[in-house]
Structure formats: structure tokens, C-alpha cells
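Below, in C-alpha cells: the form predicted on its own, a single chain.
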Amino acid sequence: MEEFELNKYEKSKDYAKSPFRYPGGKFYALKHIIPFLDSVEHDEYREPFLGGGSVYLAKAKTKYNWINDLEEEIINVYQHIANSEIINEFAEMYDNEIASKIRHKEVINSKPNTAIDRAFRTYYLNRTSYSGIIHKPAWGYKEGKSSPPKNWKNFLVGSSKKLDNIKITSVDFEKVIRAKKKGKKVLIYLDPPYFKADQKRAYTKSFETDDHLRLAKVLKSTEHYFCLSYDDCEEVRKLYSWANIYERNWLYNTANISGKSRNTGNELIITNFKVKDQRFL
């Protein structure tokens, strides 16, 4: 099995911060993931969960990327965002927004008729609900929750370069994974909803046990190189017991919310090949 250079994070040329807010999202995770996925020489790269979209972001651009998720409704956004015909427009619809409770079940209610309307519905909502979540039955509003409208522009605006001319789509996981590859070397980063998750509150999209037990077997199977992210459990670990784990621990905001404590999660990730030197994590 391959051996590979683990060096200290930073940042890439490229780097963009996600203007999503996400449950679970990895920013506070960037220096312990990007540095496995910097190891390992690569031209295409695939993200089947991509949700916030904080690693694809940081990480260097590819010759090839694809990035993916089931929720269907933040996909539509980040084609948006994407589009370099239409991301200035997109972004300017929330010029003259204000963020406030009435305001929030307004946009609830709206229903849109076109894809630009329906980008706008999802971003508002994503940028303004409890902790970022977009599942109807958690949608709450509160003050001091989010960065304000007047800001949002920059956050779209922001990441509209690296998203742009790349594969955008929201298809299962194993279609992503087993698709044939475009370039040389194939490196597949996966975080997917981890095993002990509140799915029902924080997701559209439920993931099984069937589809935990569906991802370690298309992996397991896998010619390309992957590094996956887990909560650490005796599920993970036993489903992972063929490949190489490493112990983590980063801190979450579970609340999102500006100047609350984080807690500290212990974590795993999770790849088909060897790191060495961990002098630095």
C-alpha cells in the first residue's frame, strides 16, 4: 500500500470560503482534512456529499472536479452560484433584503415558479434558519443568527470562481463514486450524514443504515483513492476495519451561532492509503 507525506495545512491559491451555513460543516476541520487530500497527487476530484461545501472550497482546484449532493435545493443554489452569466443578478436580489422574523415567514410561504426564485428561496432561508437548516420542520428564525443581507453578496460573489466550469450535480453517491474516471488519478473526499446524526432534524434526505453499509462496500471496492470523514463509533470502526483510521478532534458550533462556545467532536477519517509524519496535526 502507498505511503504518503502529510503535511501542515494551508491555504490554496484558490482558497473560498463557503457561503453557506451548514450543520456539520467542516470549516473548523479544513487543517485536519486538506492535508490528507494534499498527499495524494490528483487530477480529478469527486465530492458525492458535498452539503456546505467547505472542503471543496478550500481545497486546490483540478483539472476535473465533481461536486454533488442530494439536496436537490442547494444544488440549484450553487448552480447559481456557478453560473458566470447570472451570479451578479443572483447575488444583487439580496441588495435591499432585510433579516427579521417577519420577513423570514414571508419567504417560507413564497412559492417560486423559476429556478433563479427557488436559489433565492433556499439561500435566504439557509442563511437565516436555526443553524442553517433548510428541513421544513426545523425552520426557526432568531435574532443574531446569521451574517447580515448586506454581506451575502460577497459570500456568493465570493466562491463563483471555483465553482464555475466544474460538474454540478445530485445524483445518489454510488453513481459519483463508480463513475469512469476523466484524468489520471481519481480522489474521492466523502463526508456523509455520520452515523449517530439527528438526520431527521438537519436533513431532507434520510441516510439509512443500508446506505452507511452501501458506502463502506463501494468503497471498500473502489479503485480510486478516498478519504472519508465519520463521527467516531463502534459502527464506523467496524465497517472500516480493513482501512486505515485516524483519531481527531475538531471543534463544532452545533448552534451556528456567532461568539458561542464550540464543542469539541472526536472524530475519524477515514482512506485507502497510508499518511506519514503527523508532526504537524
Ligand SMILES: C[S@@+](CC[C@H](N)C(=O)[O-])C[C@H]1O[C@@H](n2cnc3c(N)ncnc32)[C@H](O)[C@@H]1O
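Note that the coordinates shown come from a computational prediction; the quantities given were computed from them, not determined experimentally. Positions refer to the first chain, counted from 1. Throughout, rigid core stands for the largest set of C-alpha atoms superposing within 1.5 Å between the two forms. Compared with the form predicted in complex with the named molecule:
The Cα shift for Lys17 between these two forms, taken after rigid core superposition, is smaller than 2 angstroms.
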Second form
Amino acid sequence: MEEFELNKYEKSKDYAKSPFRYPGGKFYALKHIIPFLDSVEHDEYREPFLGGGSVYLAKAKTKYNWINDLEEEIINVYQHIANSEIINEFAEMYDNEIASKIRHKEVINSKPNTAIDRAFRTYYLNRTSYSGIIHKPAWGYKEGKSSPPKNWKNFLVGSSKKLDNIKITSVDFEKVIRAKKKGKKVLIYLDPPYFKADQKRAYTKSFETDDHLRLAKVLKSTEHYFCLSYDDCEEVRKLYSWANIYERNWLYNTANISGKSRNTGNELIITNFKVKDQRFL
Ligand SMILES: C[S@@+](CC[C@H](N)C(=O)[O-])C[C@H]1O[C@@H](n2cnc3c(N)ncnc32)[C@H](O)[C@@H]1O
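Same protein, different condition: the form predicted on its own was shown, now please give the form predicted in complex with the named molecule.
Next comes the full complex, this chain leading.
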């Protein structure tokens, strides 16, 4: 099997790196996921469970793009990065910023009442809290966990162009999947919270068994192409027995309570299309 070369992909004009640290982030899985997305022709792309956005930011930009996450505070940050008129003002808020336990506490206790101040607070906490968790109970400060604040401005500005002129929302996933198409062919990449892995601590929005069942039901009847990543467990295999299931293995970051934040795990990539380019499968 030929190995997909992510480092070549990184040189493409569209490639950008996620400015976030994110539990369940798919940076380490890109070399497995991108070949699936590249193998189907589409002029409209949707990603309902965006999180840290590593997949959207890495892939080629299409004519119509729609990114979404139910977590409004993360989406508020994306909206600031995407707005060419305010990205610089936003990114410059971190000039002269420091990362320390005292400052971290100060930011937690701040009560921003404008959208830009809320974005400032969320991104600060994302960069400095344990595993990038933005869920309140887990806002522990970890010394030296993140790249220093002087680098954050470049992280933010670096992903701005890719977010320019696209649709960015904070709604439930079902709405994104069910929406009528704008282009000729829609491809949806979905990365829901895992079925088994302990992600409850990581996100403010809980995702229960009923949500997993609801997702499978909507996907079964969708006219769009989809590519879905999940943890490998019996329940998921059963729910998607009607689709194409591929086994993979990658490093992931679950923000586990065990103390180990990065593990390798058995993962599934599930599609409703056959992959034409078999080189990487
Ligand atoms: C596994 S994470 C996505 C990680 C992302 N692929 C990355 O690379 O960073 C799952 C995301 O689903 C979001 N989420 C939870 N329930 C949702 C819902 N009902 N609709 C849309 N998004 C939801 C969470 O806020 C979380 O950001």
C-alpha cells in the first residue's frame, strides 16, 4: 500500500493548520481521512462537527463550504478569524499576552460582554487549559502545555483566508445534513463525539446514545456523499452495517481522565461511496 504523503499536501495553496488545541482533534488522522475526501468529486463541502477544524482547514477548498459546531463559543472565535475586517484587531489582542496560572484564572473569571471579548477569552482558555478543553469543569492550567502567546497571532491569521467567504453556523448536526444543496454534489465529513471513548468531560454539549442513533438514521437516508469517523466498537459497526466500513489506526487526543491524553486507537472510517483511488486503502 502506498503511503499518503501529508507533507506534500501541506504545500498546497489551500492548506492551513488548525489554530486550536482540541480534544478529539483529527490532526494525526489527516493522512487517513484526506484520501477519502479527495476521492470523490464535490463542489459543496459540509462539516457539522467542526471542533478544532483540522480537517476543513487541511482539505482543498471547494465552491461552497459550510462549517458548523453546536459549541457557540468556538464558532464565535471562527467568525472572528473569518472576518477580514476584524481578524487583525482580534489577533493583536494577544500581543503582550502571557500564559501563567494567575493570568489563566483571571481570564476564567472575566465576564466579557462583547463578541470579540468572548472570542478572546475562549481562545485564551483553549490555548492554555489542559488538552485544549473549553468545557468549564476541566479548565486546569498546565504550565508549558501550549505554544507561547507570541505565536497565537500567526496561528489565527494563518487560518483566516481559508475561512473567508464560507458559511459558519452553530446548529444541531441534523440541520446541516438535511439542508438542500447549493452545488451539484455535496460531500459531508462528520466527526461526532466517539461512542465509547470518554469525551463527556471535553465538550459542553453532551452527545447521548439517542444522538448517535439519530445521526445514523439521517445518514442512511441522505442523498449527499458522506465520510464519517468513529471509534471502532460493536455498536457503531452494527449501526452502519449498510455502509462501507474501513478500519484504521491513528493517534488521538481524547482528553482522557487517565492522565494520558494521546493514545493510539482502532478507528473506523465509514462512507456511503466507493473509493475510486485505491492507492491508499
Ligand atoms: C470529535 S469533536 C470534532 C473534532 C474535530 N474533527 C477536530 O479535528 O478538531 C466533536 C464535536 O461535536 C460537537 N457537537 C456535539 N454535539 C453536537 C451536535 N448535536 N451538533 C453539532 N455539533 C455537536 C462538539 O462541540 C465537538 O466540537
